[in-house]
Amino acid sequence: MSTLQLKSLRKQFAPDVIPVKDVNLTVEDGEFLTLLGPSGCGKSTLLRLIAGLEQPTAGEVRLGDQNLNRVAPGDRNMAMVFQSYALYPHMTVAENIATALKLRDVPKAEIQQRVGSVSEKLAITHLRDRKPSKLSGGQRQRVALARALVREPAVFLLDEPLSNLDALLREQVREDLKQLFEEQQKPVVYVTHDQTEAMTLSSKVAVLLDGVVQQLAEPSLIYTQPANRFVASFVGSPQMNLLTLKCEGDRAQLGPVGLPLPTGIGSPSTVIFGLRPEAIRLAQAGDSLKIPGQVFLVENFGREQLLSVRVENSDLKLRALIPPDQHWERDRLELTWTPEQSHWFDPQNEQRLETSSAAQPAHSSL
């Protein structure tokens, strides 16, 4: 067992520069943890603290029962894959893969066996005698992965390894990564700003902002129950609709329609209402909730179309994803959704409001 633990980990470069603020995380064997967030949120600094490339200002990095704070990077039994691949240009593919094993005085026969095994697994056996300059971006990335895998480390660390690949190749390598690390059954910490990578690869996702973990959960919970407004806005494409609505009694006013507030959130004067575009559909005759509006922008994605709708009698806007074969009137249409698909956030601290579904019908002031 090689459980990785971060205990109250903090990194401070200056009084007002604190990229990592008291982070607590645990990654068990076989878990794939993704650190997700925008540029500058602290995710790469956090990875460098784990690897030993940066020293923490406070807190601990632990592997099993060992405190690694004073352990040199080369002695931490961790393999890191960098965004830039970091291959030696004068070495062949086979020599690049074998570098770490040679430094550890692994017997030559074992080096050949392990390099051959990992090369076959990553389908790069035919490239073993080539130099990095003769490889494509995807091939270089596979070599960098092979160099990490061949070490058989206790922990794998990956810093945006797919960011230099084009979209189609990124999708293929992402599939390869998922299968590879499911076989390894070691702790994996993966850094990315790409939510698709985070949602498809991970068993857990830690969403970071300003050095603070905003939410740590399974990908499905990050998507369906975002902890706060930032997580709700950052995860999901197209971005969640987030509207600040005035409240009157037990209803939040969305244009001409009063949305019933769910029970359990009291009687706020305003509330942040969240709704994913894919949760919205065109209203039909039997729907009790109907939000009227006018379409002012259409984006065609092929398998679906994204409508930007100005809510009637207001300055509010909603974006809705609907199938391409559905027809609608640009001058006036009606949108609907089910109450269970709504998200509610406190306008003061922007945290998720714990709710239970409301049973009341929507009320129109028209």
The other form holds:
Amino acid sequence: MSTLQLKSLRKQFAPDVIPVKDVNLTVEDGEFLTLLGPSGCGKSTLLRLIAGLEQPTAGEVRLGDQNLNRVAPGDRNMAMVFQSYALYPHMTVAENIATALKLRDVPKAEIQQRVGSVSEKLAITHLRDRKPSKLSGGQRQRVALARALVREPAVFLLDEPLSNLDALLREQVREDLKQLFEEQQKPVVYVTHDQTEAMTLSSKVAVLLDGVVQQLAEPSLIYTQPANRFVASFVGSPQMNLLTLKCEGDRAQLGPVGLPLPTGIGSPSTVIFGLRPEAIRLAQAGDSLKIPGQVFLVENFGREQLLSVRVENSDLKLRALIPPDQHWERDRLELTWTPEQSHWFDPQNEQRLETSSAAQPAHSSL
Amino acid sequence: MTVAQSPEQSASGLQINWQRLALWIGVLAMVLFCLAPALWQLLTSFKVNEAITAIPNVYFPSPSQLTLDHYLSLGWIFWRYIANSAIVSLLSTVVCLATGAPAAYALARLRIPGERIILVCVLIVSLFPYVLLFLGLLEVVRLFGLGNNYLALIVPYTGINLPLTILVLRSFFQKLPQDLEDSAKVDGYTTAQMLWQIVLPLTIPALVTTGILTFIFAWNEFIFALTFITRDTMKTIPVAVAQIGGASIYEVPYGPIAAATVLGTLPLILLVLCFQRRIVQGITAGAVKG
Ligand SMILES: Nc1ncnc2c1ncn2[C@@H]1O[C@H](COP(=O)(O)OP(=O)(O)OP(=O)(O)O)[C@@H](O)[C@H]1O
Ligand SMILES: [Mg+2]
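So the form predicted alone is up there; where is the form predicted in complex with the partner chain?
The complete assembly is shown below, putting the previous chain first.
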């Protein structure tokens, strides 16, 4: 039983380098928390603070009811997988896996048994006596995982463990990881800048920017109800369409068409309108909403086509994902979507504008 | 275009052979050019005196012109010289590495205020022509009464080689992935254990390289050894070789000098050959992504 808790955690390296500013997070047993954010947003620093490799400038790291601030990394009972794997090059695979247990004076027989079963689970038994330099990237990655798993720690920390693998292998390892950590039933903190990993693996995602948690929610909520403009643009591929529109009364002007503003957001003078490309489809005869436009770029993904459309009588652009078997005219087509799928953000603070129809606030502080 | 053009291929195969031949001829010439003086010395040490002084030169002595007399003439005292050199060089090397490595590690890993200034000082020290320090050092040696003491050589040899050792090791430590040390800390190594069991084994190639440089310097150093040590039984090899004299001042004992040179160089050659694989090998391979 252990709960990992971060309380008002802050790390300042220099007066203007503050990669972690006031982070509050809780990770329970069996929860898989992913820290998602662009490069340099402080993900690794946050993870290193949890591991004890950096001392926080302010705030606390707690495990259960123990404050870990004064506890050395080795005594925290956490296992960490590094982005570079950091295998000890002068030790064989088996020694690499066993070393943490040896340091903790685990009996020899038990070490043997635990190393054996972990190696088997990760299918690296045949590599036991090799040095890391004689392994492929994927094999090294599995050894690094084995080294963490064998310790049966209270918390798992993983820093972009898949970023060095090729796309195919990454997909495969992702599935393995999911199963492995579901079995463990321990808090897992996973760092990545890959949103697919974040979406598929985690039970909770924290989107980070400039050391601040932008949104903390389940993956599906992050996708369907982004808390602010940054989360909306960062999560989802291809990127969400984000347009700043002028408003007149209860309508936002998108080219020639006035989009009805949802109830509950008042009547602002401008608004940021967000719409995922996959929410857009070609308009048919019966649709009431029709946005006319011209296609100026087509990107073919095989499964679908990404059309870049210039809205008629404006310089606004929309990108739409359309199935390849549908027909459209390059010079003029009409797009439509269901109004519930659109997102609205405040142009000043860029926060999500809560429409009264939305059942639940998106950035509840879990 | 993609059709294989066999005639051209075989022609290029031939060309490669020519290139290799040229390469080997070049290598051979180079080696001969570099080693010729050493070879000449080696030959001289085995030739009888008549063959050494004969004109025209005897390049390939006949069996009757060969002898071991020069080696035997060196006597048992020569072992003593070798032992002196070994003690002085070994101790200088050990002290140099034992003090230089921690200093280099601290300079590489800790964010010390004024780190740049320290580095510049280290660099400046290494720029001094060490021979110029010699008079000052003589005073120091006198002051501490260190004449005819191994310490009079060990301390300066260590000091002279420390800057280079620190600079080389520091850049090595900087290349050593920080993740390895962090990983060790998370695994539960204490700092001392981490340095001893993780960092040190990975540092061996760099230690060997810088250590050998120090050792060679100490083994071959002449001026300090000549002035600070006057007692015969404490002399090091370079001094001893230089002081081998003939029966009269008109006679230069080429044979014994050559023999002493060969004997005095052998330990160095053995040492370098022994550690050569360590120097070349990059032991950190495999620590991080390939
Ligand atoms: N030891 C340090 N001293 C000074 N600044 C640091 C230190 N470590 C990290 N930083 C700074 O903190 C910021 C966040 O770094 P961090 O490594 O946490 O980013 P990240 O989110 O992990 O990025 P990436 O996805 O590229 O790994 C960066 O601007 C970096 O320059
Ligand atoms: Mg990082």
